[in-house]
Every structure is written in C-alpha cells, then in structure tokens.
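One chain is shown next in structure tokens, namely the form predicted alone.
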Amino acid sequence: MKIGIYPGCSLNGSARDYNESVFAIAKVFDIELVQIPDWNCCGATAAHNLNKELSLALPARILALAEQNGLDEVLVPCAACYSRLVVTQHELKVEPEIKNRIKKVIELDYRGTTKILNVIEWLDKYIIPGIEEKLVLPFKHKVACYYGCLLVRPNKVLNYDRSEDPQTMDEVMRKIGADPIYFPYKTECCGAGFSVSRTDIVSKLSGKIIEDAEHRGAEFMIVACPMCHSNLDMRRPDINQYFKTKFTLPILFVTQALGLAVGLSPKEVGLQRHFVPVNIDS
C-alpha cells in the first residue's frame, strides 16, 4: 500500500526521531510512505500572520503536487502543516476566486481533491486495526495525551472528535495497552512558535502542562506534533528553571510509543535524540 507524505520542515530537522518511528512503523504494516516531490515549507506559524496570499500558496503548491503525483490521500504528520494544509483547502473550497487566483500563483492546477490525514486518523485508519497481530510489548503504562492547539482547531474546519476534550489519541493509546489519564491540559497552549523568542513564556505554559501531568501520575506524555514536543522536551531547563524544581516527565511522540509496542527498539524509533532521558522499564 502506498500513501504520500508530507513531512514538513520539523521531521528533516528537530523532529527526525519522529520521522523516524512514522517511517519505521510504516514499515511494520508494509506501507509505503512516498514522499511528496518538490515540496515546500507551508508557512507554518508565521505565514498567515504576514501575508494572506502567501499564506495561501504555500499549501496549495504542496496539494497541487500531491495531485500531480496521483497520490489521493497524504499523511502529514506535524500538527501545525496538517492545521496550514487543512484550513487552506477549507478556505479554498469555499471561495472559488481566491482558489483561481492562488492556481495562478503557484503556476499549477489545484482541485481540492486530496485527504490530508494528521497523525492519529492515519494511526486509527491504517495501523489500530492490525494492531493485535503485531503489538509484541504492551505499552503498560499512565500517559497524559496531549493534543495541543493545532492538532483540534479550528474545529468547524477540522471536525475533531471532541474540540475541548478529544478522545482519539486516547483511544489509540488504549489499544496498545496504556492507561492514558484525565487530563484537563490536553488542549492548552504550549507556547508554540514562541520556543526561540519568548523562552519565558514556554517555560510558563509548558510548565503547567508538566506540573498537571505529573500531579495526576503520568509516566510519559504522549504528542503529536513536533513544536509540542520541542517546548516540552528541549526546554525542560529552562522550564524547571522557572517553576524552581525538576520535571522529569518523559514526552513521546505517539508513533514513538505504538512503535516500542510493535517490537521496534528504541534506536529504531529514535528515543536517543530526546533532550529529557526515557526509561521505558520505568
């Protein structure tokens, strides 16, 4: 089975252990992830605050070649392009001009007919169902989901399960024999673009989603999206710095855990290059 990808900037750089699993536990279910040719950055926290148009182009040049290279349903697996990605064929779709004049821009025909899937609608359409077959080490384990901003918003455009308190991950995280606790932080901003600017207002925000996640007894943070993941994991020091204690609460991408599960090692799925050490014995 082939699917396309789009792995946006973060997986070839500060998320490669995350694209790492996604691939390795592709490679388990015998799926080809195919990369999308010639893809470009979309524009992720920063476009659309700057230039409407541009902010517009970007995707639509990645689904015009998605199109272009036959590929029907694309796998994209950072929150924030599946959230550029998504709201950008929405917006498309729903006035015809612009759509005609961003065609016109990016010099390359654009219908709309693509299906972007985020990480965890391709977890639950194409790995879950085979997941009893392969699941060799049952996750056993407390975890706090976390979903963030961009993985659930805007809801009218992305008709999540539940907005404010989504079950999806949680669901998929069940199936691999984890205990994923309440968590009422699961949607809360991290901090998101901020990471490089405003260090102190990750620290603030990424603190208290540790703080309630610790509180509650979870042995790992399960994310989806690279940003996420970054806030809460490579500034571990400066957030311990600000709340004047240690977390140390591990953060797993979630195909980083269902990859453990399978019977991939912790180099194949990339635990190595986390900032905050995990002890999967633990």
The other form holds:
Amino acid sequence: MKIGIYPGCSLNGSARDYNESVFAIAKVFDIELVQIPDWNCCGATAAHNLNKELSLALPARILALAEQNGLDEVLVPCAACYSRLVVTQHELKVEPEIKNRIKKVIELDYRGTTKILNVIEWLDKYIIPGIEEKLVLPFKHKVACYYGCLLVRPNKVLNYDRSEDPQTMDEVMRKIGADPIYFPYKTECCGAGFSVSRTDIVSKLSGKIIEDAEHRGAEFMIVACPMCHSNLDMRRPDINQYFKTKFTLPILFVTQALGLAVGLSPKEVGLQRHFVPVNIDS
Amino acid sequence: MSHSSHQIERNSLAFAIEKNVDVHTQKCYQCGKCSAGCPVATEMDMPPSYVMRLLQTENQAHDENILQSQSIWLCISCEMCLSRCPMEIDIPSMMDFLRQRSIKQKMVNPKAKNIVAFHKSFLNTIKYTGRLYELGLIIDYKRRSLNMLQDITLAPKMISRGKLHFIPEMIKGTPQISGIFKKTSKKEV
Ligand code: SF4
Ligand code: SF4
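Switch from the form predicted alone, shown above, to the form predicted together with the partner chain and output its structure.
And the full complex, kicking off with our chain again.
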C-alpha cells in the first residue's frame, strides 16, 4: 500500500536518524511512502513569529501539492511540521476569506482535503495492527514517553482528549513490550526553537525533563519530534554543563524503538548518529 | 462578536489585537494559570497574565512597555497557556501579533536581538532554496548575531554523524517560494 509523506527539513538533515527509522519500518510492513513532490519548508516557528500570512502560505503550498499528486493521506513525522500543517488546514477551513487569499498567494488550487497523520496516528493505523506477528525482540525496558508541545497542543484543533496526560505513545510502547513510567513532564516544553538563539533556556528546560525521567528510573526517553530530540540529545553537553551533572539517559525516536523490536539493526534505525550513546542489551 | 459592553479605546493595543487576531483581552480575569504553566515565565520581564492586565488598561505607556518587552520574544509558542486558560484566551496567537507589531514599530527589545536574528536567518535561508539549509542558517545567523564562536565544536560532530549537509537542496518551485515571500511581505500588522 501507498501513502504520502512530508519529511520536512529536519528529517532531511539533522534528524536523518528519524527518517531512516520511519522508512525502515515502512519497508518491514510493506508500506510505500511517497514524498510530496517538490515539497518546501513549512516555515516553522520563524514564519508564524514574523509573518502570519507567510506562515499559512508555506504549509498551504505543501498541502496543495499533496492534493495535486493524489496523496489523500500524508504522514508528517516531525511534530513541529505536523502542527503547522494541521493548524493551517484548520485556519483555512474556518476562514474562507483567508483561504481564498492564500490560494492567490500560492497560485495553486487548494481544497483542504488531505488527511494529515502524525507519527503516532500512523503507527496506530498501519503498523500496530500487524505488530504481533512481526515482534521478534520485545523492547522490555522502562521508558518515559515524552510528547512535548506540538503533538498535543493546541488541543482544540488537534482533538487530544487528554492534553495534560496523553496516552497514545504509551500505548504504542506497551504494544512492543515496553513499560512506560508515570511521567508528569511528558507535555512540558523542551525549549523548542531556542536551540541556537537561547541555548541556556533549552539547557534548563530540557535538563529538567531528563532529570525527572532519570529520577523515576526510565532507561530510555521516547520522543516523536526532531526538535525535541536535538534539544535532549545533541544539546546534552550544554545540559550537563548547565546542571553540573552527567545525565546519561538516551533519547530514542518512537520509530527507532519499534524498529529494534521488529528486528531491525541499530544501524538501520540510525542509532549510530546519536550524540548520547545508546546501549541496547535486552 | 462582543463579549462585554465595554467599548475598547480605538487607539489601544487591545483594540488592534481584537481586530487582527480576534483575542478579547477583557475576558481575562487574572487567575494566573497561564503564568503558572508558562515554561519561560521566570525568564520573562512580564509573565503572560501581566501582559494581559497591562493590555486591559488601554494605556499607551503600558502598550509601549509590552511592545518593548523581552517577554514577547521569549514566548516559545508552546501553547500551554491557551490549553489551560479557563477563558480560552489565545495568548500564543496574540504573542505572534505582538512580535510582528513590535518589529513594525521598531520597538524590539535589544536583549531579544539574537532571537529575532535567528528567525530572520531561518526565513532568509528558505526564501532562496525552498527548504531549510542548516549550514547556511548557521552561517547567516553568525553573521547577524556576531556570535562567531558559538557552537564551534558542534558542527564537526554533526558532520561526522551525517547530520549536516554541505550543499543546499534547491527545490524546483524556488521561484514560487520567492513569489510567496514577496506577496506576503507587505502585510500590515
Ligand atoms: S489563564 Fe486566561 S484568564 Fe487566567 S490570567 Fe491567564 S489569560 Fe487571564
Ligand atoms: S505559548 Fe508562550 S506565553 Fe504561552 S505558555 Fe508557552 S511560552 Fe508561555
């Protein structure tokens, strides 16, 4: 079967480990992921901070291209891109006037019919139903499922029933044999786009999240967003310096954990690209 | 839609917010939940509930304080305030508007200049290639912020892990992207 994918810029660059694990899993489950042809950047935080219309036009072009190419369903693994696409689709739906203006800006037809899936929804729909027969190495570890901000908020648009204590990722992890811990920091912010411009804030916020997970005995933290991953993993030296300590908790993308559980090698899911070493001995 | 009988002063920032992003500042009853949950409230010169209160005064000096604050740039758009506000006040959208207004009126707080520089570098990179080119972003940001030495050891580690490309990917629709930037650049806020 075939479904669309919007990788977004991070998965194309600094989060290629995430990308590798998504595509590797899809292959195991015989799903062909088709990239939206000629996709552009969604504009991320910068666009909606500086220019509202731009922040709607960039995602609208992506969705218009998906429609044009007959991709009715599109997987968006990056939580930040996912948020921009869903929020844009929502805004253009409730504000027909803005929609018409944006159509003129992008010079493409736009209907707003694409079904946008985040990584958890994709796993839930296409992978988890067939997981039992493919599970060769259950991921028997204590994990802290970290959702961050953009998978669950704004809750009105995203329709998460439990925005303060979501369970969908915890459920997926249970299905592959893991033991998700109670984790009150699961929807706190990691510092998001401040990685470069305010590394001190990222160190503080991300450090608190890691500290709590380690304190509760997590062996791994599981994430679904490249921005969270880079703050928690790549920024670890900054975090450790800020907290004057040595946090060692490895950060895995949910697709990496799942990939290992269905028998993919650490390399096939990109673990060698991490900054914080990942030692899996089950 | 009118939520109170009070007529807002037409020259106030509160009026502009209502008109542009449909956020009704008078609905705030100062419960403080937004500031309690805001991850950066302790770094801010005025936490979100305080911004709300100042807006309610419809006082020009207060409006200027807000536009010159660090707070509007420290807000990371995490949406926690909105999800917890009992009055469902969309502070994140309001913050987007305030940032754009602050730039327009040349009131950006000098301490926020790195944050603004980063956003500008980001958009600048995608304007010319359609996709984010991370190395280009870092170089553009260093030029704008003059932080030449920052993260100097990070780049080689990213390269050895295959996480940083040397050549930008140009999409075919780059002219369309430039067109989108051009058409959206003159918007009034
Ligand atoms: S949570 Fe809402 S009502 Fe309470 S202080 Fe903040 S903006 Fe006002
Ligand atoms: S969206 Fe901004 S103001 Fe609201 S809680 Fe997050 S950082 Fe604070």
